[in-house]
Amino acid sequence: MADTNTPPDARTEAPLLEIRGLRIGFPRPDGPPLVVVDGVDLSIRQGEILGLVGESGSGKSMLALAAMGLVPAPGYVMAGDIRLDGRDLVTLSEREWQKVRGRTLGMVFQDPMTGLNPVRSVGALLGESVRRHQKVGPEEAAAISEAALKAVGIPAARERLAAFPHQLSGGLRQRVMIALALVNRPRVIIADEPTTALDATIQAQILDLLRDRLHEAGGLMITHDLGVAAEICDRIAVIYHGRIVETGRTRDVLAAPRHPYTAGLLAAVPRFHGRGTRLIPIRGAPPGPVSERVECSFRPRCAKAAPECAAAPALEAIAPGRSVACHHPVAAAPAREDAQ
């Protein structure tokens, strides 16, 4: 299968992290198992940001849990192919995944409260992380830990060694855990809603802290709001009920969504011009996983359904480095003349 995702102008190499038709299950002892993530497709080169965007429930946080080898019990990986630098993740074993977590692949949790260790310091957290991949003892341990805190913008770093979670800001912790995803240089960085419960200020830092530490690698950024995509990301893959149904550049996916579902996501954002402006909700409720997907997912709560949404659609490429899943797609804005 050609990879739909690529725009034209990307790098030749291959790509650092790439997923091909993941499918992820949980089983049920009454019939076939509940699929949350179904037959996707991602790739992800050397200095680019993929933004993966999409409802809660969308899939998306398991989609990363998977690339670490993190499906929580009894999940599984049920079909599909994840390979780093050409390797194939999915066929670790537990204690290869440890070489492989946090050395070539890492990744920002969500909420640092829970993905940091309430009970280890700072040190103690970046200490072992960097012991366990580097060779180098104690001193040079702390040291390396140190200069991880520094690099990420954390003041009297030497200090902050000696503290625990519960005694920092949500600033704080948010820095410590992507100077924990960094401390090892990973090649590729996934950061699933990086900015999640931050004021407005904190997640503006964090966003430029996270935009040059991501394109020195390769990243993922998880998250579903669309400012944050267009802040840091190159291309953007719309993910809705565990299918890509959207990719393409930022830019040209923002500006012109093909997908009906993206164009809701892009209506139903608050905007600040002009006044007395409503916002344009996406009627009814994202469906639950089912176990055999027949019609369109989201075809219940589309305005465009038509008879043969009963088919699931295929993600197609529709222009260069462009591609919907969508049978009615929406028509493409005219190119404007000052634009040409």
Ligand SMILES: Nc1ncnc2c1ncn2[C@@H]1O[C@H](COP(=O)(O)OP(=O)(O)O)[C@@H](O)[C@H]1O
Second form
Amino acid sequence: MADTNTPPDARTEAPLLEIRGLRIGFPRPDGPPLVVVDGVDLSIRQGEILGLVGESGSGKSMLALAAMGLVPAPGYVMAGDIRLDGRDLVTLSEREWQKVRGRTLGMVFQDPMTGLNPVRSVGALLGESVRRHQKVGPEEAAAISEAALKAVGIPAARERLAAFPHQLSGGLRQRVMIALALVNRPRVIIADEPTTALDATIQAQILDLLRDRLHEAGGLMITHDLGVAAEICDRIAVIYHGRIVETGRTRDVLAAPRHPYTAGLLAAVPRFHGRGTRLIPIRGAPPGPVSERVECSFRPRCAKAAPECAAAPALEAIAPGRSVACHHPVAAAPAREDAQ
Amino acid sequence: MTGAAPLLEARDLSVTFATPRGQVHALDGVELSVHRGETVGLVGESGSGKSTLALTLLRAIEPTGGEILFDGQAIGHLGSRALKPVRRRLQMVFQDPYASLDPRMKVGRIVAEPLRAHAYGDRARIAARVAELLEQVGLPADAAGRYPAQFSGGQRQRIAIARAIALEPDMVVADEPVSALDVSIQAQIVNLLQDIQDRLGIAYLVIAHDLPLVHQIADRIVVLYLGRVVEEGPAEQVVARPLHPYTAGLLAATPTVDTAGRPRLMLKGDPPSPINRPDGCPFHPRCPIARDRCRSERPALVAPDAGAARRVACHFPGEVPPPLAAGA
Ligand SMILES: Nc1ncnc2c1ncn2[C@@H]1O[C@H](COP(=O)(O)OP(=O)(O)O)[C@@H](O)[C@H]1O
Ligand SMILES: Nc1ncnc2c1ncn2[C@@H]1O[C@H](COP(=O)(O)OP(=O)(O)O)[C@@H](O)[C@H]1O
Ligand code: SF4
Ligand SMILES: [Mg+2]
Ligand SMILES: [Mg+2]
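I've shown you the form predicted on its own. Could you give me the structure of the form predicted together with the named molecule?
The next block holds the full complex; its first chain is the one shown before.
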């Protein structure tokens, strides 16, 4: 059960997962590579859920895939460190990665069918993962598998071991996916839009489960939905066009966003108290991937853009635990006045 | 509530699909009305029958039972010729802006399609109208000469909207029109739909699973569960004080930046299959307050009090406390 490789004090002090200066690129025949994740720093501590929030195409999945050694070719990690419990992952061989994935790193994807081999029963999927990573016999592996299903709230766990993924509802499949991610008690769990394909009532059930289980380790929760992030994340990092533009404690960021993009997202999201008011869109659309960044990526859409914004701003601390990449951060006031 | 007759009405509308696994009761006695200039929001989980209802109202699916009235005329079983004048007045926008536009057609032709079909005028008149429509939906004038693939998701939805409003219809049915779009773009499209309504007085039936969005834009909300309307009423009232336990569960389940972390009513399990529908109240297996009567007797959609503008299909309406009480 307990991880004997790391002294307990180190577990609470140093980040479990630490990403520094990560750049991910896709080569082009006719020029320098397109950089889709550009100098990202992130860290996750024991017992913490970090939300990575951004719109589609912002680089969330690429970042997650890099942390799991799964960046799809021809994409590649151009630069940066990814450390798990202090160990550098970027230089691992594929063989070494296989020992990390499913063991120290658990993964949950948006569509459980892509993460679950359809021709293996739930019991076989779990049992194989347990036996690959733990020195146990078939019986013990089956017991561990059943316990894993129970831990994710699957009723009649023993009978479910015989089921195939396609025989399960979407919600149950996602629970199985989570059981598979957790069965070897990983140190960090990465969940990429794990509830996006689910209906609201099922999403609520899965978020409840993720809130509990991810807090037992360290969690990276990727979502495009600020409401989902608000439900379960302790801290959030907002990503735009491959860069983190704002980080901080979830409630601080949502109550008083400092980056104009974060503020814009919050103004554009429908809210229950917004009845009779108009949504405030962000003008234009996000840019496509580029190979070299000159100006602030948000400049063409930003209401606060000024001449300085022709140079891309760095992510800088503005308060303890709070960073913003903007030359003209929004004043530290509530996100959305009731005027308008 | 307006006393005038509804523009569109569904009465006891049913649609059954025969499948190898059995009869799918996609719609089971749906009651719905939309008045002129009104926005009705239709919500419900996937599989509850929202798209089937939209397609049936537009007569792309033949109803198995019941009737559809458009401006007083029964259209549920009209032939395509007799339907033509109705189609002119009743248009649709789909969820997927990628699949709903023919990739081989230039945008100008896509938008002109309904104009041609209804003999709007000669070429010059149609071209002028297309240019006007593109401008109204915020697309550049040169868009007419380009293909859908050259546009982003939000822009494609603008194209679909231009096509839908080309003939200034009385009503547009929009099936998840912004679900595929990112929030910053979604807000642009929602505002566009509202501007068009302000200008043309179009009635909307908007299907969406985003309850805060529906609450924000709809006059009335209709909640569908397993092919039946379980609750209907003015948007504010339905959200502030849901009468059906399913509506309450749906509201409680909605993650929002304002309500995070509150204790919530959690609905258990998944919606049952429309092939094997439960006896009694279709919601009873998931209902937190179900009792014996719910397992045997199916509740009808009725007004909770005499004269109320709301209707609910539950034996114990309003018993579950409103999840968003206290200023949410
Ligand atoms: N095979 C590829 N070649 C080139 N660019 C790609 C490829 N796959 C993804 N991208 C680009 O990488 C960027 C980030 O994608 P992704 O991480 O999937 O975004 P998100 O998960 O935030 O929606 C996008 O701009 C996408 O177009
Ligand atoms: N053409 C069809 N043949 C068989 N079953 C269908 C067909 N269209 C829809 N259904 C079924 O009808 C039910 C309602 O579907 P749908 O109207 O698409 O729901 P929603 O739009 O609310 O997700 C579902 O169970 C669906 O599988
Ligand atoms: S009728 Fe009974 S089971 Fe159905 S919603 Fe009402 S209380 Fe629940
Ligand atoms: Mg993604
Ligand atoms: Mg649908």
